[in-house]
Amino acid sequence: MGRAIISNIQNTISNGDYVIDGLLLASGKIEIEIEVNSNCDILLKNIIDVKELNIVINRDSNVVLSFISEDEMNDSNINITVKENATLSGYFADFAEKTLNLHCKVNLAEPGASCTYRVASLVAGEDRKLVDISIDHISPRTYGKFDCYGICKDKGKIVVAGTSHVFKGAVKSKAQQNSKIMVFDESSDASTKPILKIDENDLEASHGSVVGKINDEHLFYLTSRGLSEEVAKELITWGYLRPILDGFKEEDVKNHISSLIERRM
């Protein structure tokens, strides 16, 4: 079964699979509100004319958003907001070329709301890239995850920001960073600034934060078996990235997405 297409301004949602394709879109900004209850699936792609993405998760639903990047995007936000005993999965397959800016910020809202959000990124030949993840634990009992994984090469340059902010009355929320970026060559050049604001003191943070080069471990193990050297950063790659293929359904997405790092590397 095919997904729901979403191409108004103002949408109001349930139970389903849909696709935002910015190319059907008659407004760079569109809103969605999903109803209470609701399990959707949510692909977005060719999002290089949406500046502006509004979405409320509504009590006791379940939301997977899945986003490919293969074009450029200039200063694209994204805002969502989650609600009572509600769920965000965010995946972000990020495979653009020379420029992206993107913002995306998340408000736990109502206590028990949850989000978890994957990033994995490409950055090759000239790529300049900002991938800004913002968290707000505003209600009590809520859930918060950023990960994000990046291969840096060439002359490229990527720079990860991810703020997780616990407010004042928000007791017993979690709040978790990890970012792992594998730098390729010298003129690379890539970054991460995990921030933590924490307002409250009964509740669990943590970050991680680690940029540096290929394991020379493994590319030794990989070329002592007779690989090139060439062919064995790209099996590494391919370790790194191809796990942000779980956030996708139809396999022809990821088929799509498989050819976007192939090409890519």
The other form holds:
Amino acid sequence: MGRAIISNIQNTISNGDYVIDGLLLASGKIEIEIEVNSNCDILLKNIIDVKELNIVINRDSNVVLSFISEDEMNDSNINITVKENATLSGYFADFAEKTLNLHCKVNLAEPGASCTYRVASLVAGEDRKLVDISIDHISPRTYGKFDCYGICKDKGKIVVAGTSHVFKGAVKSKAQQNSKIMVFDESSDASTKPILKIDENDLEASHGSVVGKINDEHLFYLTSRGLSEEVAKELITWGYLRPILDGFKEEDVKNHISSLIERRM
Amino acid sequence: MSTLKIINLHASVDGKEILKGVNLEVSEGETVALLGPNGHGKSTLLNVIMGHPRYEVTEGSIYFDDKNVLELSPDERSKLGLFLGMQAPSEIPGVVNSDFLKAAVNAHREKPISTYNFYKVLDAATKELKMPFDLATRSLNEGFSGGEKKRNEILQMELLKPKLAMLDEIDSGLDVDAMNVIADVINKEKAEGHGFLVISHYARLYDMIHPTRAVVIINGRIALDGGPEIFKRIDQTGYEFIKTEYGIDIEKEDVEMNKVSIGTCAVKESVK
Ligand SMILES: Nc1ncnc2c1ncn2[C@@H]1O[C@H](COP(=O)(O)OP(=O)(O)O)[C@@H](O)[C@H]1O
Ligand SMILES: [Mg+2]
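In place of the form predicted alone, output the structure of the form predicted together with its partner chain.
Next comes the full complex, and the chain you just saw is listed first.
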């Protein structure tokens, strides 16, 4: 049941589960091409220095790409091209204690290409994070969805930038963005920059973005049943970040991510 | 015996005074029906007793077990034996109901309960309340029907065994079967000597749990405090007699204004 290891600079893969383990990489640049009509699950872990990751998902393929950030990690650029009727499901679990810029650009290049990208991020203390996801809708009937759930506390700073660009001719496309960031205290700072660039009339687009304090109604509900404010906040944080675990298959990976969250609560 | 003592309580929300001098005593073994027209401060009173942060107490005091309740945080009030079953329980995304219930149970114990024992207790309680066990594994109140939320409130009361449970319209949205189930749990707790302060608009629940007293709150004050015959009379004739017999003018809730503002917001939402 183990995952096949990807460690070359250039790779062509088909059906299967793969891992890109930063500890086994020779170079900061990786290219992966997914063959037509494949189902792939790719896990990125121990990523320290991947300056550039380029992925091409060919026609009719479905790819799950799950990514865990690490404390030693440097800034990363991910570029993904999604071809005809192919799908990308991206999950980024970002609980590293680190100042970090993550840039991810998804190109929905051919008709029917689809992408859902989910990010969960926690910033605290000295962390300054930029999560920058941009999705280009080039072709008709493309679907792009970006969700970001963030917790910002103890002087942390986060900027979530989501750009959806629907090009002329990308008719019947659908672009969605949703960011929710919970700010625990006055010293922390979070902002979202949702951008919708629309060059086409025949489409559906929506974005919602909320940056706010922890819901005092929720806090009251939990504390009125005897939970201390601290425990209540932990439960709420946990509930907020937990859904990202759905993007990770193995129990030990889920446990690892859980411990990354827990150590910072 | 534990007694809740409320003395000259004034409380406001957003600078508007809602409670205007409430005096009330409830002893541990009592079951008190709390009545009053809509918008006159019933829920506010219970929320203030439990320590909701949005309500500001401007005057007066609350004691339970001779402890000054107003100095305590909501979790300390809970540990003292107070419980509020809410009119509109929060939906909290991602928080697993059983994790929350276990944390609540543990908050009331010296030593944490073992997972095995917790599930045994939870299993028995959900069966008693005729709740599907999967409600325990779902996100707290998220996507629960109105009735499921109310049962989940009673489930928490059952697990925490408060000395005084305050139940705010716990029966609204319940069918007769569900009401029977909840009344059984309340009656069982009553038999153990626990006290209740129960808001309901329906005589049906009161007929099942037999309050020993009825208290009517009007214009933010206790207007009547007496025997169970009061809620029977209100059920049959409404609140009119309080005006004619006691000379208390019943202020109308500014429902109209609320409706207008909700309407305007809704329009704004849909335009966006
Ligand atoms: N959280 C709140 N924010 C603003 N107004 C409130 C809030 N809670 C209660 N009120 C106002 O206080 C008054 C009394 O409300 P409430 O105590 O809920 O009445 P009841 O439970 O008797 O129907 C109403 O006018 C209501 O609009
Ligand atoms: Mg009410």
